[in-house]
Structures are given as structure tokens and as C-alpha cells.
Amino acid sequence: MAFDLLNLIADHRSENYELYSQHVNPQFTKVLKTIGFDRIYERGEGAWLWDVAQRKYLDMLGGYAVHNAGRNHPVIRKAMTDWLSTDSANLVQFDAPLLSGLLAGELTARTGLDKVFFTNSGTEGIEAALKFARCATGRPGVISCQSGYHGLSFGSLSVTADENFREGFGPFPSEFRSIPFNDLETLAEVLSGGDVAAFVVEPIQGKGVNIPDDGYLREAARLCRQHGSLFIADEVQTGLGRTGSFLAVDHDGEVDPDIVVLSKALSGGYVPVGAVLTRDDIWKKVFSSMERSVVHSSTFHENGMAMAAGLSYLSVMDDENLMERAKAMGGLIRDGLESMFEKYEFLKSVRQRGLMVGIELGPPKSLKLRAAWKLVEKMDRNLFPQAVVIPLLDDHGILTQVAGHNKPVIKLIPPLVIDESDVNWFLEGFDAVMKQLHRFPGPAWTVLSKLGKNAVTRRDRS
């Protein structure tokens, strides 16, 4: 019988946790049903979801900021489709497709970079550029910052110094060293050891959503540069519209990245794909003769369908002003969110560019509020965002994210297509749930505390 992937999906309509926790990872399974996450999503649009009940959820978490362009965009749809009208040669490997230049052109028109290297996802452009690094400086180096993010890959994993991630996996290189984020002190005085071929870094740091001081990239740029160092922006988050212009360093002036990273978004949210963005120059000291030409390659970077998603996301988000759209709606969560501080003890501060937001919590004046808060980060650090990313999904319909390990910090990476009504349920849905956690005892503490519980008989087992 021919292959129906309908009626497969038909058939197995709403076996998802069984069929993953079988076969996948049962261990994230469970996460997601002890923290009510457990939701089937079968359908999505813009900004929206749908699960198989017909619930509808907005979606302030966007793929991990990879829907800028929203849930299944017309345009990227049709581009999608026409490209499988085409029966295109693909992956002919010997060849030179088309799209991957007219992508590459896009690319480096928009960024004043010269040569494109294409990926599979943002973790093996963060592989690719400390390649590139190292072969056209000849040094072993890398800085990276602390709490920041590159990847799970051996190579990224080395620059990401989250210990969460790490332990287990090492020993990691002892030529890659993470310095404070935002700390230009530091950086010059590792640089000045002449052994860096690179400092990577996220313009603002997708855990904890934390923004560097005005003139910091800058800064950090120009050393590098007088050390003979590269820069190197890790705008896979960030880039592509994100935060209200086309790469995040573009805020902070002349920042010059001699490589740049991108992916998530760049897929349109139909087919993974990342970008590699370089000089001249370095490009030639990689790729430095015909014996070298496939040096750094990989067999599906050059995927037609995902540079055609590409090509039309960048489309999209020119024709609909996606980037003052992004500065617009983040503005407006902004305002309304620190319209709240004066009612609510827990709000502490809000970190927003575009629509990159992050909502930090804190402990509260009132004694009452403030022992309930102790109780709870003795049981685990973990837990006190989720008693505000629960009840936002469970009674609201807003699906959220806690912004780390060990960070209270709410961090919101919707589409960019979202408008006004949409910020303004997610505001009124914020607003009714730090209600409820000023309420003490009430609803909130009761799910904690069983959080709380759950948590620490794990940690007793282990």
C-alpha cells in the first residue's frame, strides 16, 4: 500500500507522549507533564496555536525564536510548495545551486560581509566560525562569556559555560576560557596574551536575556582588533529582525563583527538552516586553494528548500516592516509590563530590545511574601518562575519560558508578527497572574509546593 502520511498522522492522533517517551526521551516527557506542559498541538498560525481540543494559546516563546515571520506565513508556504513543483536537482553536491547565491547575495548585502558558508542549524555555524578562527589566525584560543550560549556540540559546548549543560561531557579545551559578559576589563587582559583567535559572544545573552552596557561590542570589537583577534557575533537569537534591526550588534554603531552566525529564524519555521557570514580575507586564509575548496562542507548545507525558506523569510520580512514591528510591540510589553512594578513586590526589572524581553523576579518587602519566596528557593532555585510560566498557560492560554537554569527571569522571543490585541492578552494574562502570586497562601503556592516536593524526593533519590 502506497505511503499516506494523513492518514499515518490520522491514525495516531493524540499518541504523541506515549509514541516519544517510548522511543525519544522519556525524561523530557516528564518534565513536560509535571510542569502541565503536556499539551498536542496540532495546529498553528501568525501568533497562535491550536491543540486537539480546539484551545487556542498565544505563543510568546516562537520556536526558540525561530517563527519571526509567525506559524506557516503564506508567503513561505508558497515558496515552499513551488520549490517541490520544480523537481529540482538538489543536492547534486558537484554543482553550484542557484538559490545558495541569490541567499548568499541577501546576505551579505544587508551586513557589508563578503562570503557565506551555509549550515544545518546556528550550533554548527558557532563549529564553523571557531574553525575559521582558528585556521586564519593560527591560534588555539577562544573567549567566550559566562551564562552564555552557543550550542550542545563538542566544539560549542566549549564556548557555552553553563554547567548544566557541560557536566558530564568534558574534559573541554584549555585554550577556550569564558570572562564576565559585559566586562571589557577582563577581555583586554586575556586578549593581550597574543594567543586568541577569537572572542564569541551573544549581542544580548539569550539566558537571562541580559543587555551589555551601551559601547561594550563596540569596545570589545576594537580590542579585539588590536590584539589581532576575531569577533565573532553569535546573532542566531538575536539576528534577522529580532530586536528591531536586522543584526543585534547594529544598536551599539560601528561594531564591525569579522563573523557573523545565523539560523533559527532564517528557516521560516519550515526547514532548519544557518549562515556562516565572513570577510574576504578570512575566508581565503580557510578555503586558500583548489585542494581546499571543500575543506569546511557539509552534505545538506545547501539544501534547496531550506535556502528557498531563507529567501523568502528575508521577503517577508522586508514587505511587512517586520523589524519596526519588533521595536513597536516590544515597546508596548515594555511600558505595560513596568506599568506593574508598583502593584507587584515580585516584578524586579524588565530587559527588552524588540521583542526580546526578559521579566526578572525577585523577593519581596513583606515578610509574609518574602518567607514564602525563601521556602521555595530552598526547595529548589528552579522552581519560583514556573508559578508564573504554569498558571500563564494553564489559565491563559500564553505559552512562556523560564529564561535558565538558576534564573528567575521570564523571557518572552514571540513572533514578530504579533499586534497590539496580542500584547494586550498577554498583558492582561501577566497582570492576573501576579495577582494571584501576591496572594499567600493561594493557588499558586499550593502547585510550588508540590513542585517543590516533587524536586527534593528527586534530589534525595539521587
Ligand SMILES: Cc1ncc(COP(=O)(O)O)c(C=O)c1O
Contents of the next structure:
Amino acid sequence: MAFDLLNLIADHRSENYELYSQHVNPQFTKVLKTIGFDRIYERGEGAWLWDVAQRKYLDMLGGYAVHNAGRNHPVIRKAMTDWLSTDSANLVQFDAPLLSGLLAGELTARTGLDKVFFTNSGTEGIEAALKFARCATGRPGVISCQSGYHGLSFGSLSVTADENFREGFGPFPSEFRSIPFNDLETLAEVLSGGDVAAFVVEPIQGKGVNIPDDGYLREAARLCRQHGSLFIADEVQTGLGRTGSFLAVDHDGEVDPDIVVLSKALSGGYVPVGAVLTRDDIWKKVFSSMERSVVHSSTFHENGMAMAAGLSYLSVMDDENLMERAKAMGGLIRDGLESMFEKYEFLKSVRQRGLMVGIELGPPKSLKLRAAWKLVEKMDRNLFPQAVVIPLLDDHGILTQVAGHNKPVIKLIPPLVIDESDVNWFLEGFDAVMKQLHRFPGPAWTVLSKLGKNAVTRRDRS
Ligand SMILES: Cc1ncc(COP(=O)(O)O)c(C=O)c1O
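Let's see the other form, the form predicted in complex with the named molecule, since the form predicted alone is already up.
All chains and molecules follow, beginning with the one already shown.
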């Protein structure tokens, strides 16, 4: 019988975890089962997901900031099916694809940069940016920031300082150094060595949702110019409207990055794509002759379907005022959370720009809760925020994440299409979870203690 995808899906309905454990990643399925995240999602629309039992969930994770336009947006979906209906001459390789030129034109017009190199992912974008910077400057060094994240392929991992990702994969190039985020003095000092090709930085660090001081990005870019190094803005997560402007560097005035890396939301949630935007003079140093016209390339980097996804996402972003919406809805979330500060002593701060939100938790004041907090922290530093994330999903149908290893920060990066009623759904759920957590002893602490014992037993065994 001819292959039939829908039949295949129907024949294996609900075998997800069994098959995934057996053939893909049993460690990850164990994690999901341990925290009760082993749902079988079947359908998505806008900011909502439905599982096989038809329970609905508000997606405040947005596929790690991929679904800015919401899942299965009709305009983007139509672009996908339209593209398939053209019987296109896709991936000829020895041609100049129309959609690549059109998407590159849109991106350069929106950023003032001159040329675009397309990739299949964020990490590939960082790889390209690092190569371009070395080639254009003739220098070996790269500076990045501690607690930053730029991807996990070798070059991008070399600028991701987090040991949780690095362990077992070193050594890394000694010319690559990491410095504290938001620290201009150290940046100036390292740049003054004169051997630095580039400083690569996220305008807002995704791990932890760390927002730098006003003026930091502008001054960092100026220092780079002064010392002949390039400023690479990693906007893989923050770009494309997420923070309320097209690029997050735009919040800091005239930053004028030399290279900008985009990905995630450009996919429209359908087809992997990334884009490295740069100036002509940098581009010309890399692709300096006909012999070098494809000196950096990748088989799928201009896949027509990915280009169509990017074009349609940008059009939806404009037509639905997603940047304005991100600003407005992010503001409502922030106000709602800040109004809870007085009631809940575990709440420490809210870091928010557009729809990139970090809710920082910390030690309480009252003695009884403080003792419980300390006990949980001693068992496992990653545990406490799970007492928020787990009941948000279980009891309130809200999908969120912890912002990184050893960070008591809950992160929200929902689709930019959320509306006021979605915001209220989130705030009500969050309020209820906080209320539970401030009741000790109580069910939230029982869950934590169970998870903690699991973690300790796992550590003892390893
Ligand atoms: C800021 C940033 N840079 C790079 C990457 C890597 O992108 P990808 O996962 O597509 O390789 C990510 C992914 O989360 C990211 O957030």
C-alpha cells in the first residue's frame, strides 16, 4: 500500500513515549515522566495546545520562541501549501532562488544591513557569524558572555560558557573567552588586546532572562568599533518582534551591530531557517572572489519552503501588529505579576521586555517557609522552580519552563498573538500556584519532597 501519513499516525496513536524511548532519547522521556510533562499533544492553534484527551493548555513556552505567530497560522499554513502546490524547482543549487532574494530584501530593509546568509538553525547562524568575523578581521579571538547561550554545535558551544552544556566536549579554542554580562570595563580590557575578531552577545540573555543596563549594548558596540572588533547580536530568540521591536538591540538606540543572527520565529513554526545579516564590507571579505562564492554554504540553507515560511511570518508580524501586541501583553503580564509581590514572599522580581518575561523566585522571609526552602535547595538547586512549573501545567493547563540550570527563574516566551483573556488565564493560574506554595506544609511541598528524593537517589546512583 502506498505511504499514507495520516493512517500511519492513526495506527500508532499514543505510542509516542514508547517509541521515543526506544529509538530516540530515553533519558529525555524519563525527565518528562518524572515531572509529569509526559503529555501527548495532538493539536495546536494560536497560543493553545490540545492533548489526546482534549484538555487544552496555554502555551507560554512557544516552542522556545519559534511560534511567534501562533501555531498553524492560516496565512503561514497557506504559504506552505501554496509552495507545495507550485511543484517548485526547489534546491536546484546551481540557480538563484527567487524567494531567497525576496526574503533577504525584507530582512535588509528592516535592519539597514546589506547581505543575508541563510542557515537552517540558530547554531548554524552563530557558526557562520564566527567564521565571517574571523575572516573579515583576520583575528582569532572571540568574546562572549557568561551565562549566555548561543547553541550547541562546536563553534557556538565554544561561545556558550555554561559547564552544564560543555562537560565532556572540551577542550575549546583558547582564543575564545567569556566575560561577565553587562560589564563594559572587562569588555574594554579584553578588546584592548587587539586580537579579538568579535564580541557575540544576546541583547537579553535567554537563560535567566537577564536584561542589561540601558546603554550597555550601545557602548559595547562602540568599544568594538574602537578596537576593530565586530559586534555580533545574537537575536535568535529576541529578534523578529519578541521584545516589542524588530530587533532587541533597537531598545538601546543606535547600536548598529555588524552582524545580526536570526532564526526561530522566522520559521513560522513550520520549517527550520536562520539568517545571518551583515554589512557589504564584511561579506566581501568572506566571499571575495568567484572561487570563494560558496566558501561558506550548506545544502539546505535556501530551502524554498523555509524562505516562504520566513516571508509569510514577516507579513503576519506586520499585519497583526505583533510587535505592538508583544509590548501591550508583556506589560499586562508584568503589572499582574507585580501586583502579587506583596502577597507572595517567594516572588523577587519580574524582568520583562515585550513578551520575554523572567519571574525570579528567591528565599522567603518567614522562618517556616525559609526552612522548607533551604531543605529543597539543599536537595537540588534546580528543584524549587519546578514547584511552580509542574502545578501550572497539572492544575491550570499552562505550559512554562525554568529559565536555565540553577536559576530559580520561570520564563515566559509565549506566541505574540496572546490576548487579554490569555493573560488573565495565566495570571489566575500563577496566583493560585503561588498561594499553594506559600502554604507549608501543603501539597506543593509534598511534590517537591518527592522530586527531591528522586534527584538525590539519582545522584547517589551515578
Ligand atoms: C540566543 C540563542 N542563540 C542560539 C540558539 C541556538 O539555536 P538553535 O537551537 O536553532 O540551534 C538559541 C536557541 O535557543 C538561542 O536562544
